[in-house]
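There is one chain below, alone, in structure tokens, taken in the form predicted alone.
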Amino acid sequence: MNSIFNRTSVRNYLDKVVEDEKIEKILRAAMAAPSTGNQQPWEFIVVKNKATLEELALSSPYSKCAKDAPFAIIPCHRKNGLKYEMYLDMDMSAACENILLEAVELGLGAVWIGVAPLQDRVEEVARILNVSENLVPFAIIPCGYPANEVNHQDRFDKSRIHYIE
């Protein structure tokens, strides 16, 4: 899985449309994500207009390259019909790191933007992208092809390991 391993945070894009088939292939990865219970409480907004984009921009001091990326993904969870509420931080981060992993195996880049737990931004980003009282925004996560080689950093730290014999 060399993807795990290319994965870098990439904040800047080129001015490039990502192709459809390439999106699904993203969303369909964070759908494959593990969750409690199964309980799959996700649900994905997919932002490609221009201007919203730029309002989620300026929604949080680190979401600016979002207003320059062809495309970017808010993961949300659903506020009903939930099973396990007290895992939905693991069931979302789970989903998200599988969009960040895909998209590096399609040759994008990517950006994770924490959104929740703060709730101004959470506020601020479900008020621009209006969605329903029941969709909670997590993240947003632009996405693009790089505008700049992608440099990739070993952070294998071995005494950062214990072992238990």
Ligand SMILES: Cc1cc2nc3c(=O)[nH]c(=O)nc-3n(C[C@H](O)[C@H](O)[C@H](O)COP(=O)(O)O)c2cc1C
Contents of the next structure:
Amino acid sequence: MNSIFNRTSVRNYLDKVVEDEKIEKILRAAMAAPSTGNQQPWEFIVVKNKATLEELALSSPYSKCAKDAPFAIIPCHRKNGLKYEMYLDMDMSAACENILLEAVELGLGAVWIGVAPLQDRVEEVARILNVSENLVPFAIIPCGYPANEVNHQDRFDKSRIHYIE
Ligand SMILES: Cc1cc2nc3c(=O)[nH]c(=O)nc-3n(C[C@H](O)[C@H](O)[C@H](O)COP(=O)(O)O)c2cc1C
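Since the one above is the form predicted alone, can you give the form predicted together with the ligand too?
And the full complex, kicking off with our chain again.
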């Protein structure tokens, strides 16, 4: 799968609108992720509003790039009614990775900005988005057409592989 190897964090975006069809494809990929017992704990907030993107950019010292993104996805998880709460982070991470990979497939670039498990960031993003009581923001994923050529690294390292035969 080329998108795995072509993916890299993209933090600078062209001032170009991303088609709604592409955003939906990205969300379709997110929801195709595996989750514990297929519990699908996710909801996705799509932010296109400039003022809200600017607020998200200020939500942590490492989220500045959200400011100039045409949109950002904020994957959130439900709080209530989950069967396997202890696996939430893994379920949400799988969805986030699918978002990053589908973005590459569509000629876009994105970056995963960590929110959970840092409580102050979770609360700040929840406040900015005015999310319902039952939702917890997990990450901020700004996305857009890359402004620069994307250079990915080859991190393959044979010494990290340990066979038991
Ligand atoms: C859980 C997680 C949290 C991250 N948080 C941030 C962040 O707050 N700000 C940011 O610019 N990048 C963030 N990143 C992106 C990493 O910095 C990036 O993936 C890493 O440096 C490797 O580079 P690459 O994605 O280009 O391969 C985060 C990545 C992960 C998986």
